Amino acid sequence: MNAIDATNVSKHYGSTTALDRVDLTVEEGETFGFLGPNGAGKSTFINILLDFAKPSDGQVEIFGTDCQRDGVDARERVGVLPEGYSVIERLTGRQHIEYAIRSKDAHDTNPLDILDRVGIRDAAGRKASGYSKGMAQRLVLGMALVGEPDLLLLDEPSTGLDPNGAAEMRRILREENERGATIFFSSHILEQVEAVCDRVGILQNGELVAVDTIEGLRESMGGGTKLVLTLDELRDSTLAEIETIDGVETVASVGDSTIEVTCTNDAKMDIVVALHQAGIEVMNFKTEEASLEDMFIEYTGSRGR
């Protein structure tokens, strides 16, 4: 069974289209990254999953349950970290977790264990009014973890976290996935997604423009490999000769004796062999895989920062 099934989902606010005929399947047990610049429609899609917003067209299901017709049943298996969630300032951290335990009927859960897991056990008795933004984000993540949900829906989960906090968040997501949970999280911070995701979807202006593994996205961009070679000499004919090799996309000189070639993985050795046969010695070479940021820019024309 799929964890998420979205079919032809659109959402219009007057003349503004927030989502445009989105078709998306997230497999059970998968870690899926939902990418897009701010305003792309990521939060709108998550709100439809949670039945906080109704689609103008289309249908969304969580584990086979329609999110609009049976929203309460669909949400029973979900832990949520919403974007911009406001903690209740008069309640302590422990009281927030206890509230989540009651809401989810997860009475065998120790609230201090949850707070320890997200790194704020020492602040269990402090009112949330004294929490930093990062501590509040950790607290809401802890609330999402209560009851070991089958699906974690996280909207910009690293907001407010310092680098150590972001690393701890990634560790928790890996642990949750290892116990069998499906992870679906939106982000515009590409390093977070690249570090943990099995697949990614890229949303641009409400339209899902790509869904694939990161390696699959690289291949769709012509292989996504950049080969940087330092030669003992760079002849006038060298660039033109390399351009004729199958799998080569672009060739450019970046100095008196260095060239950069974008190509498929299979073409890398052919380039080195061709240079050797031409009597040109390769003094040094390195390969660089296209990063998720490179691919994001390719699909959206923006840096997602």
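Positions refer to the first chain, counted from 1. We call the rigid core whatever largest set of C-alpha positions still superposes within 1.5 Å between the two forms. This one's a predicted model, so the numbers in the text were calculated from it and none came from an experiment. Compared with the form predicted in complex with the partner chain:
Residue 31 is not among the residues whose C-alpha shifts by 2 Å or more between the two forms once the rigid core is aligned; its shift stays under 2 Å. Superposition on the rigid core between the two forms places the CA atom of residue 230 2 Å or more away from its counterpart.
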Given for the second form:
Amino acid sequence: MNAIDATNVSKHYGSTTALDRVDLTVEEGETFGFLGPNGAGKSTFINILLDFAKPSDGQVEIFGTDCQRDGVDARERVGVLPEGYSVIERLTGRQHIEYAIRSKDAHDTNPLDILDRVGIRDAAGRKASGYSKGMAQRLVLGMALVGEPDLLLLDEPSTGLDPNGAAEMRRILREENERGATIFFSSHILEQVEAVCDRVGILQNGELVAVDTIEGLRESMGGGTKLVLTLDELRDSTLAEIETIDGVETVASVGDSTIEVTCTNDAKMDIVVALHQAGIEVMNFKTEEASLEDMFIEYTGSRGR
Amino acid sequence: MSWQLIARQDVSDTATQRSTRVLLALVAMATLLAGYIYPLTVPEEAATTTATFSTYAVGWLTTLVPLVGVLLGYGSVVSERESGSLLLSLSLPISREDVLLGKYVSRTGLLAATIVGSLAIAGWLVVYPFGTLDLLPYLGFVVLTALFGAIWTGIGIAVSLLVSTKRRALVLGVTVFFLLVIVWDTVVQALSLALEELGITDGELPDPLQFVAGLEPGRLFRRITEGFIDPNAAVDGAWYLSEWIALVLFVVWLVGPLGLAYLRFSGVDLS
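Follow the form predicted on its own with the form predicted in complex with the partner chain, if you could.
And the full complex, kicking off with our chain again.
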């Protein structure tokens, strides 16, 4: 059975299309990163999974349960960190966890253990309305962990976390995945996705433009090699000339006379030869594996941050 | 059952707020005052009973209970929706119906408990030292009054479901209160006066108009009390003005606004 099954999901707000016929399957046990620039429709998709929003068309299922028709049953096995929430006024951190425990009938869970795990045990007795954004994020992650859910659904989980907090979040996600939970999270911060995900989906303007493993995405980028070349001079025509070479996908100037080229492995020497023939000297030359960020820019045509 | 979780949390949350206590104290004080004053208004030769007290008490409650009900209800759902904590609850295995039912039981329960408690004491004030207790009719009246309160917390909560900000909920709730309680009476009085001036009627509205004028919950409350509980009062007129029809309409008010508002709320996008 699949953890998440989305079929032909569309969402329109008036004349704007937030999601356009998205088909997506997340298998049980995998860690899936849902990637896209802000406003691409990631939260809309997650909100439909949570039944905060109704799809205009199509349907979504969590472990085979329809998210709109049987929302409560669907959420029974899910731990959620939504977007745009606020903590419950007048409840302490501990009471928040207890609330989640009662709603999920997970009565053998010790709230303090959970708070300990997300690193805010010291603040257990304080009103959560006084928490910082990062602490609130940890608290809600804690609520999501209650009852050992089979699926963790996290919308931009690292929002408000400092680098240490983000690393701890990744550690917890890894632990949960090892326990057997499926993890689905959205992010516009690429390193995090790259660090933990088995597969990623890239959403752009409401359309799912790619779903693949990170290696798969690299391959579909034509070997995924990136050349960084420092030249003695950069002429106006140089970029255009390189772009015409077979196997070259993108060319960009990134500084005075430094250019970045993404291309197939075979094209590397052709580029250097072509530059030489044009009378341009290559001062420095290095190759990098294309990072997810490059792919992301490739797919969405915009920087994620 | 998740609605019980919501209800329990809402009671402990709402009952500790000063605004709630002030509202409930107002209802209690008005009820007690009615119970204290009523024996003084009864002429010596007439009997003072809790059954005859009921019609008198209605006059004290038809304005105050609606106001308190609306004010108790209007923020119940929308304030959590506006802040975003509603999303946190709905992320758990808790449904929108659970939230609605929990809030309704909690707020209605608080008002009903206040009404039951203060009517019990008011009843004692009426009975002691010279009155008599008509237990069964009085119990009926207590239940009826609690239901009247439930109609108005229900309207307040319905308002809370229909809009997306607390401010709009307050405006809408107070508007409904004013239209149904204050403006309604004024319009009905002006109408009967105008018809009398024109020589069309002799002070009493014709039956069909009386029916329309009597659709308002407070007037239904009075008609049911007069028809079923107070032995000194009687309901006359066409069949559709009877206390039985009033009871049916009363139930419509009890479930109608909340039901319609829920139908809309259940399909709305919350984020």
